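One chain comes next, on its own, written out as structure tokens in the form predicted on its own.
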Amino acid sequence: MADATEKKIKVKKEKEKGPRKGRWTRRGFIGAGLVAGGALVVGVAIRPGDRTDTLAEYVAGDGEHLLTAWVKISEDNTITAIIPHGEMGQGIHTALSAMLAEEMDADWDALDIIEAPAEKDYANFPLVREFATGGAKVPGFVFDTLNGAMLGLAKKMDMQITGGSTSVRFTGTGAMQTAGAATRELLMRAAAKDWDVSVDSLRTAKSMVYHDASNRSGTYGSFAAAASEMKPNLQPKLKSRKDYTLMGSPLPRVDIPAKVDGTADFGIDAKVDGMKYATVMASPVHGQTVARIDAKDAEAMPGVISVHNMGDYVGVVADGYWQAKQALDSLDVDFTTSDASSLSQEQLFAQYAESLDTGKRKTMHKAGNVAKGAEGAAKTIEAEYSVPFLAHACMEPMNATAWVRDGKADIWCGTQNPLGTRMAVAKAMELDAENVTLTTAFMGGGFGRRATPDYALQAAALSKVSGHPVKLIWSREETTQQDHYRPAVLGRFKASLDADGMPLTWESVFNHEGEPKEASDIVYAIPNKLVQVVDSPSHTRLGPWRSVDHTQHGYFTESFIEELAHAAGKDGYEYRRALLADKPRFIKVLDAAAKLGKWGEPLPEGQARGISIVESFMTIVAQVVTVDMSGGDPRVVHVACAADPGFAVNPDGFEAQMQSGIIYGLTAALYGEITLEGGAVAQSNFHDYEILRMDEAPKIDTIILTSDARLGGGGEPGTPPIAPAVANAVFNVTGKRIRKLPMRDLGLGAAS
């Protein structure tokens, strides 16, 4: 088999420890310690009774794939952090391994990092537990039982997801820090027993245990065997922030060197002996199937191996990608039709509007009584906002490599849910899960798109039907037109103001219920509120998009609150401060952004500032945007970003994610729009689905605030505030309110 079967993500050391041997048992072991082949494995926590003798026997091979733990230690003192999240440019391997190394007092410079394998017993139960409990302290006597229940649930859900800004705030706090601290305790206990001294007389540093009184020291690896015989503390004491040496310090991203020198393996880099190439074409109108295909000319083209009618798409397998693509383009294909075949963008939003008028409403958030609260109001403000479908626009197109034969399947791809993808392939190919392997790779962008395994399923199906190992690569057109889009949403808003211009009521209704639920809520102190949703489905494929529903509702809420400020004749920044008076953490973030963005200071003619603040994924972000309208279209020249994630594990990485989220959200605000023509997606490539270019990127300054709040996310919270901040700035310079995105082609005109 080719070298692709032997690849795994390793981002600190280039030297491999040997080829993979055999298959890993699915029997459980996450919880205590185990030694075999000189390796100590610790995963905290699960019921200690879940140890298995067969696992010890299995690990005695080369000890490379450990499906049982977040950290292993070899007798040569090699420490490996096993990370249950995929790396797609967000720097999560760096942050999570630092959290483990911090509590373990491991030598950061000598730490190895691998990505957890796609196995049921490596389902990410700490993520499920932390989400379910909200990080609340759980009594020790029920903690192992809770872990057992959460592992069972995580297995059932095939939960190994990277998304929702959960990696640091859930896996980091609930698994990595705990595993690091528990491992350190085990090693100290083993050393104390060996040296016949008290644990309290020992100290640790850089993967070493020291007993200063006797001038003795030993490596972690030298105590691995003895430590494995001890039961770990499932709730070890964690360090205070003042004692951190790694967390909170700027750390170089461990995945960057390989990406710079070209040695990093992405999904599209997989190679398998005898591999052929494939590409596909699904119906332009989502949900329709192949009605007729004439493949005679395509099958006669040089290098073409086979053409396949796969029901809901057509696939071509060839010696090379370009040959497959040319053959696909030459096919004569008819797809079935449906009522969706005539649907236009205008008709879709007309449907949404009718739903808001007549549809059954579901209450999402409620406080007080809006009807009674509006009695005697001095003024009523109403507005309608809309946002379109958005594509993910990953730089690396959708791709996967598959080899299905002899009752087995091997898959190589970048995915945000390795375990879920593996199990989906097993089900689709009607194979036992034990006979499906999945090798993960770096992802060239994800943003939620690679949480859906459709491309891996297609690769497996084409491999099976063609009889070859197949690397499937979607064209840029297919990647754009067969995305799972951020939902398009129409929202209506109404507020009543008192004589001082302060809101008495807030009402809103919108057409799409997504997640999380709190995205559509408001943080402002408005005594009476009613937030409702109606169901208005379309045939278009939908999926999670960076910051999910916070991106739509952040724009809606922060734009409408600005309208209320204007109607009250008040400054948007001061108006927000007044409505957030009972939320000091929000006030600090808002004030920091205003100061960083020089709010209130004079600007050149044709420029203005806008402000917004959004909490998402437990991180509060405020942004002040400076917009130049002298050219007729909004050009963002500066973004001041203040964020409070509770604590930034890697400040450099967190700042990079704020910048990334701003650029991603700015692209959507200015250009992003997927439209329907005849039921099909009209956009096809970057010429008509524009991306913010380097010469358009603004200067971004970021300040990170620390608070006593639990750790929040970093990958997504930078995105929601940018669109409303830009829209508010445009209004401040032109007097024109932007209630529809994107801002391109709105005819705003140059500022006079």
Contents of the next structure:
Amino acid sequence: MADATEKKIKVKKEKEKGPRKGRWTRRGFIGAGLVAGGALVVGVAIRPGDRTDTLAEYVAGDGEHLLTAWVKISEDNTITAIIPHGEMGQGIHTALSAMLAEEMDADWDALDIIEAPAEKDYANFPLVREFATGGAKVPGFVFDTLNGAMLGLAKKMDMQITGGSTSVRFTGTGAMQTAGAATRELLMRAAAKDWDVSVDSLRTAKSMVYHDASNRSGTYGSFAAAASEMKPNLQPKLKSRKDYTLMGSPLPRVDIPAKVDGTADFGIDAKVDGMKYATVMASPVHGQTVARIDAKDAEAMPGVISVHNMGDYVGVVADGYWQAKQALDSLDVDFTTSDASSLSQEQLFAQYAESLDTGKRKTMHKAGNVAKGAEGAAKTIEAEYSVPFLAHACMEPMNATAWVRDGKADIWCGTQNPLGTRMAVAKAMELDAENVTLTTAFMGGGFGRRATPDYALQAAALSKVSGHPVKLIWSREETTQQDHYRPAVLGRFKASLDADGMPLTWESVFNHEGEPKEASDIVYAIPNKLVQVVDSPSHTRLGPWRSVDHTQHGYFTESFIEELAHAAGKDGYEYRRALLADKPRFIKVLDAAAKLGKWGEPLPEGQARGISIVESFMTIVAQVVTVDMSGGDPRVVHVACAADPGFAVNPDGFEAQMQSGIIYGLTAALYGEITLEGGAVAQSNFHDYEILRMDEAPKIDTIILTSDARLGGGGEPGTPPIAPAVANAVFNVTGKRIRKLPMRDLGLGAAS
Amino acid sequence: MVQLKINGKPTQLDVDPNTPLLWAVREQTGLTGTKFGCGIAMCGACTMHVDGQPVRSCSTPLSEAEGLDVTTIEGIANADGTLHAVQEAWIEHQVPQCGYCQSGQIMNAVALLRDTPNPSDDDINEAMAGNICRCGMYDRIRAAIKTAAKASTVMGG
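The form predicted in complex with its partner chain, contrasted with the form predicted on its own above:
What follows is the entire complex, opening with the chain shown before.
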């Protein structure tokens, strides 16, 4: 790739001049250069720090020349933002482009936006930098990648993750804004030189430089070549918020028009000459392999090209998907068995309970001394909570298209990690990475599922063995049963209260240590706390699920704190307020949600409100829900949502993310449950893995608060608070505390 | 060989007549705007119109559409090429997130408004409950349908 080569050369020069060793300096190198076609390209190359041993091991080989974001300016003044993140509905192409255009004073209406290729230059360096500086909370799957566990990519930074609500927070501020500001400065200096005026006498707007005193103006494109000869400022000055014209305004999403007329290409829409269709069935009990296969009937079916025993799954290649699926369904297949092959959901939770009883405990969070703190307590409260496995249930079933031949592989798919997927395919196909291309597409939902490349690996393998370009499409059943699930978790909680009902101690122990670590911590001012975790090995595949560990811990913590409030005879809102007195951001968010949700105002018979507040990915979200129990089961009538992400780059996009996160979490709270029968996932499709529908969807009102805090995430923080808010509301109507999700089939109706 | 009209265009499809309409259209005509979601008519992502009626094309054999008019998302725009009022409203309310279910949502909403030009919330809930949006944009879909209803009333009288 010519662009990449150019860039590396430029930045290497930079590196020789720049400061060398030592601590992380919290700044990036900026590289600028002219590429084929006369376009100025500016990227930000972040210097990796060496403060973290884990990280240093993985970045050492890669030097200091990873470019993280590019803007391209051609002489005809076309400005192209190159976005290193996948679009799965979160509006990231729009938000990141706006951050670049804002600092650059680029003409928003004329901006071109493309998604970056799966190249090393687009690895998530801003994200890793935040990790290296210790200034951020990095989600678990990032660690997995760093450790090579997920993709087996030891000593490489093959990470181009869209997840962890990181894109705006890290790529946006760390790369796009910086690149935009540096580019603007370069162009102004080029103009100043050309016109022989001072840089200070210039202004910029809509991709133009102006010198008002002499009434001169020029396009950015006309200065691109000259700018490419200049050394960029390594620390460009960023605008202050008050000067923003794009950031903070509701921007129509650039990906939406194609999504209303059928022209948006998702992975499943890939079209490759000579393409055949495939579908697969993996061992229903994860980790087992094909023991026996009788494919005679299937091979004879019309349109069927070949049937393959792929070790841990079987695949059928045919002229069309339907033919492949019919043939797959007719296969007679046995898989190997293990101890896990008889495991039931009850046994699974019994194992968890035993782990909590006797397993080795690791302390996650600690303050004071819970034993001493509990002395003289007026009351002790204990409770056990649990949540089940959850599937992601992306609307677009897993799929990928691959053409593996002649020592090379081409892959087309939607993925939350294009570079990692490309590298994983290279490794599996025993090819050099240079001989593997990956073309990304829109994702029909990601939610963490598409961070794992299993489906692309299968497509590549089936293309290789069949000798055809192959579009692999998983059935909905396969998508449901071969997910990487939100872990099932059992947690035990214990707290002691003083005579005023305020907590003296908080203790908890649960199974499954995931990420981020702070998810299990408590934000409330409680002098003595001990939060511990035990191991709980599972043969069922686990993975990041929207908001990762915050889903379970948000529910546990915000339900149990409500139990304490109730035991203290206090209002849940006021109780939280008292325990957050030293955290003004939390108080503001909580108050805003209470006001928006009309906390304390009368409601009709059979209805009540519930409240919760959770910080995740540096965004604080409080929700007040109104639940109607008059029909027997919980029906959420209204959700008031207040959020403080520091600053919302695209407020309408942020609001959409809150709405989406709430419905996603509400679906889980009411219906979401993957169970095991005989070690296999029992659910298969939307009839038994139900998704909230239009007729059950509450009205949602959102208020976005701005604060001085660093930018928080948007894609995930709406999800954690909803389950406990609903559970607390149900208690406030029925007096029944919900300590196990989902809420259906809990006999709630009988109590009301 | 099955003959039918797709988006007004006479078309012959040389596939097994038992093939679901969804796969026949997606794989034989290259019109991939209609999506596969569940395969059992539970999610609505595959909604097309057959003689104006919304059907779940994943569970409708091609043979059932023989000789009939099939309309997909690619054929729903106005005759002059401008977007349908429902599509316009979808953009105005910034409805799609991932967008995968939206072809089906739009096709279903168009059918709803044809039968019920001024739908109430209950009408919308009932008509749209068969279409899952995993990104949870139900609030926006509801609002967009009402906007489209108003626009259609103004335009069509």
